[in-house]
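Single chain ahead, written as structure tokens, the form predicted on its own.
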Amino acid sequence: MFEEGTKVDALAEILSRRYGEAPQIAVILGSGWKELASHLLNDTYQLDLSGLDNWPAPKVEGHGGQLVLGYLAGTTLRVGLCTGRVHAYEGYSAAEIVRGVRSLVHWGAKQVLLLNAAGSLRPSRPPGSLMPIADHLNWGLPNPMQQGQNCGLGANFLNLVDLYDPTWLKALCAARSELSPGVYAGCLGPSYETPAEIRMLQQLGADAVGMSTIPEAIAARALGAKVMAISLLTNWGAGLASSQPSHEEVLATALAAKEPAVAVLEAALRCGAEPASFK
């Protein structure tokens, strides 16, 4: 799929030419995160991604189409906040889902922080809590390394041990002692899982379930970036605590959890930063 590689290279070149230095950490904001994050940055510049040819546009409520560039307050850490993502359930291919992440890493981002909203599968993780991802179960999301989706590089038998960088994860959990890493299950969507599927995922060892993140994590890792991911748990999985999941509930819970979510996001950025980034 050489054409896909050409699109990624062209997007990276445009970003570099127009906006100079790449962010050290590129952040992909999931459902409900868009309203929480931007005030963390100083000296910001906002780019409308719809103005870039071949950058897939998010369509889901709670996702934006901007890239916000700036510096984490009190540091020289350059951060790029991508205010939304696209999903397989919107009809996008694996290559399209990860085109933004690939472009940001090609531009020069060395670390990728992936945020999402997810359903909780464990009583110890109520809605409103946050879960750093230690590992995942891929239950139907497309793999960007498969033939035809990998920028012309062919099949890549990528080692996914420690996909979610253990050093970054350990530092975050040390900084925020309330956090407990868990296993994220990725399902295709867009319908929510059935109660029977939730019970199956529990038995397989999943702690949360969502419809994103995994393809981006794989693509970023394949390009040599360090990866961290955090789920904001916005609802109980279907059948738990009489849950009737809805997107409205997801967005409302995310907004209600603004303070802890922003605190954890800031901690994740600081833990991922190089020491030279601090003034």
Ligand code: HPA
Contents of the next structure:
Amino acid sequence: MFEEGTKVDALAEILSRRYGEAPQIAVILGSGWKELASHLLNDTYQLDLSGLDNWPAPKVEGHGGQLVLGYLAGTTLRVGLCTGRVHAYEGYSAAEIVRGVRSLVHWGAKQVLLLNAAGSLRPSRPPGSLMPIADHLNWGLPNPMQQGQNCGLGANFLNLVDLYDPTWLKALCAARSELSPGVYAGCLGPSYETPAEIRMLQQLGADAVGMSTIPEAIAARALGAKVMAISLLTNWGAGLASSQPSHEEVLATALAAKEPAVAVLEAALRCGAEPASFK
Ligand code: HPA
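Starting from the form predicted on its own shown above, please give the structure in the form predicted in complex with the named molecule.
Every component of the complex follows; first up is the chain already shown.
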């Protein structure tokens, strides 16, 4: 087996042995989403992922390596909220970035919901609004299917048409009429983009720009999971409306947008649930 596959297999095995049934939906929370979501769940059980062998530890302020397992209130839908994420800009490899997602899917999660903070590229999408991702432009993030990064557990030359599950997306947009799906551009970071790069991304058709999500979406798809991703737009892209993006602004906007963000997260979980999970 691939070396990475051995690590993913061992992590899935530990999660299964210690915590039993896998969540149906695994949620990866990005910067600004920490603390927002746990109260959506009942009967929660929290575990510290940093204690697990080979689980990459996040290094950025605003992220923590924990998994909260529980049931979406009023349903039998088992959900896992993963409050840590590692990024390419922290020096991690593609395999490390997606190891958590791969382990959760290999454990048994059938759906993956990826949340992130992103800069807005469109006047119609002010900071504080939410954007479900319909498609992406990969502008510098590493690909986890690359030789040496793959885990040998799924497809290799992967088709990315409908990567972001259209049925799940449609259901979310029907439930929350203020949402309009858009294209996410993924850049390596950690510096924010230049104003010229922002103008280029706008012209290429991107609606938002961030530094995560794409590798995890590809890895989850390769293992057969359904994927949804939602950006919380925390700032205007560099140079738009004289914007000088900063990590402080990203965290402050995310905090201020807490309530609508949690409402959209809840709607996404409810839309993703099979009808049988409702009590
Ligand atoms: N650019 C890249 N990543 C981001 C941004 C941005 O403007 N805001 C939040 N994450």
